[in-house]
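In structure tokens, the next block holds one chain alone, the form predicted on its own.
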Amino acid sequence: MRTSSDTETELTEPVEIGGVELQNRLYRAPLLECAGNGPGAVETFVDELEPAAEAGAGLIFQGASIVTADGGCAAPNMTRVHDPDFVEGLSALTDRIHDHGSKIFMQLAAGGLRSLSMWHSEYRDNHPGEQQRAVSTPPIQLRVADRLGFIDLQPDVLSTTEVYDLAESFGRAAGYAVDAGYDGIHLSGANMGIIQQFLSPYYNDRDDEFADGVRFLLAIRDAVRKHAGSVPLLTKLPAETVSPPFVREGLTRKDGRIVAQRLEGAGYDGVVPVETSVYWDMSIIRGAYPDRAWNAADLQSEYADVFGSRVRARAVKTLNRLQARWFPHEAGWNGDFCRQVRDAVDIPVLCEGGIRTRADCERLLGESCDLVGMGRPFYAEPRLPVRLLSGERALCESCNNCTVPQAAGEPGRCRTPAIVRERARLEQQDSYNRNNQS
């Protein structure tokens, strides 16, 4: 067990996760790449992820990739990795990442209740009767929202055998990924995905062995080891400390520390502690209210299709505005939780959330974690590491104009003109040339 200290750790220092050596401690956090599975999917991933490697990020996470052939997608155009032939083609991506000296881990996911069939009106119309895999009978608040017509709950509570089958799907996908050259596996263990639902007392009311939600993570571990060998395995680790006030039960920080210790004992190679809600809400992407995105004229009809009508879209817009005020934005908002977990385990702890400067990175490395990551700033600057490792601040202002359109299936990109113009200016000045890094 370690004790956090003020020991200085440089962002440029190498670090190891599960035997995989990384050239530095900066990683590109998993994002919604929305590459899908079509003919251009691999090229989309290369276009999205290679620039970060070319610019010097030590580690790149390919965002949540769904392990099942149906259901489980939380947003349109998410990539599925149940098909070995498709995943084999992603070796073109891993080769390009490795050419730049970086490593790439695939993040594996399944949505559970957090699926398009629950909240996306157009998707529901096109997939009538599709159910959501559920850990237990959904909580009363979701059942009320269903009765009021805000969502469409059609839960399919997993049997014990089906839980093991789902864990096996994670393991098979991990095996396909390793065969395609991925260096590690990262589980999407938060953001209201199925793993968080197993861990959370808000969702898990089972009466079998999986009433202990950690048992699902152990079943995934067994399946990953079976199909992918000793590949590094890490997971997001939620503490449901920013849930709405009407939620009376959830994972505490203490629960998170205990889970981290159990996972370390079970052979997990790292954890990513995050303070989150029991829902998929603004706690994940804290920052400003995305006024420009909501008011974009070209997206109004898409929002109406997604949320069921223009009236419902306006209701979601209002809720978004309230939540933007509810969740405070600060650099490294998961830092305190990360520090508590890091004091409890010896495996690497990764920290992300609102980090924008090298000074904040190195403060967190000294106090709270072993690696630091950024997500949305890579939408604004795909080659961000060059400037960040040179001591410059990320351009991203956490305005969230990049995030809301993704609910309508739009690709993740910066939509704030002032930031786009500044990036163009920096590109003209050759500021993203790695050879200029000091």
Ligand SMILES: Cc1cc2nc3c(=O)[nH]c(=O)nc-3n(C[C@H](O)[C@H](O)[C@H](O)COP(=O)(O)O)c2cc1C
Given for the second form:
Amino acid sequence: MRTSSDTETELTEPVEIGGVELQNRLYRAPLLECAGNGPGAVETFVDELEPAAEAGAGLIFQGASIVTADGGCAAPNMTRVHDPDFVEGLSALTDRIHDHGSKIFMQLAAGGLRSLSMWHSEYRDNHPGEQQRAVSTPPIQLRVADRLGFIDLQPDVLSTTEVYDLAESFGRAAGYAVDAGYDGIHLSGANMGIIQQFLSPYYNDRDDEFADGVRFLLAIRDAVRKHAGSVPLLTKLPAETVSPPFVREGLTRKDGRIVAQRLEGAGYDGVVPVETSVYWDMSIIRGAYPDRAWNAADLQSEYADVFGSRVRARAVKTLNRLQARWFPHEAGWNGDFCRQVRDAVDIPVLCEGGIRTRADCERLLGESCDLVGMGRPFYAEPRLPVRLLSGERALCESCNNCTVPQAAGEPGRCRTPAIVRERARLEQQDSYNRNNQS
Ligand SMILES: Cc1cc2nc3c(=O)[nH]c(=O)nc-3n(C[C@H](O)[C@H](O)[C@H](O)COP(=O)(O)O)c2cc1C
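Structure of the form predicted in complex with the named molecule (previous: the form predicted on its own):
Let's see the whole complex now, leading with the same chain.
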């Protein structure tokens, strides 16, 4: 166990995760690339991720990919990685990332209750009868929302054997990823997907060995080790500290520390502590209310069609507005939780959430974590590391105009004209050219 040190750690210092050496401590946090599995998927990944490597990010986390052949996608156009032939094609991506001296980890996920069939009306129409894999019978508040017609729950509570099968799907996908040249595996453990649902007392009411939700992460570890050997294995680690007040059960920071210690003991190579809620809300993407995105006229689908009706779309919009006020979004909002976890374990602790300057990165590296990451700023500036490493502030202002349109099938990109224009100006000045930096 270590205590948080005052020693200064620079962003440019190399660091190791599970035996993999990274050239610096800056990572691109997982963000959906919306690449799907169709023709052009690999090219989309290359277009989205190579610029970050070329610009000097030490580590790139690909956005969440789904380990099962059906169900489990939390958003439109997510990529599935159950098929070895498809994953093999991603070696074109990993080669390009490695050419620039960067490393890439695949993030694996399964949505559980947080799946398109639960909330996306058009998807449900196209996949009638599709159920959501569930840890237990959903909590009362979700059942009420279902009765009122705001969501569509069709839970399929997993048997013990099915839980092991699901863990095996994670392991198989990890094996395919390593064969395709990925340097590590990251688990999507804090986005209200099925891993968080296993960990959370709000969702987990099982009476088999998986009543202890950490056992699911241990089963995934076993499957990953079986199929992918000693590849570095990380997970996001939730503390459900910003759940609405009416939710009485949720993971505390102390629970998070204990889970982190158990994962370290089980051979996990790093954790990404995230303060979140039990619901799929804006707690992980805190920022402003995205007025422009809600009024966008250039979407592939109308929000009313996505959410099922104008009333439902308006309800989501109102919740979005309230959450923008509710969740505090100071720079590095997960820093305190990261520090507490870091005091309890020796494996690397990774911090992300609202970080926008090199000064913030180095403050957090000193106090709270071993690596720092950014998400939305990479939508705004795919070559961000060049400017950030030379001390410039990221352009992203957490306005969240990039987030809501993804529900309507739009790709992940910055949709705020002033920022898009500023990036274009910086590109013209060659500000993203690594060779021009001192
Ligand atoms: C559009 C969008 C998609 C995201 N997709 C993922 C994901 O696939 N997996 C994940 O663990 N986190 C995901 N995140 C969360 C980010 O990794 C990150 O934690 C969050 O955006 C906060 O960091 P930031 O303030 O630098 O954006 C996503 C965030 C956004 C905005």
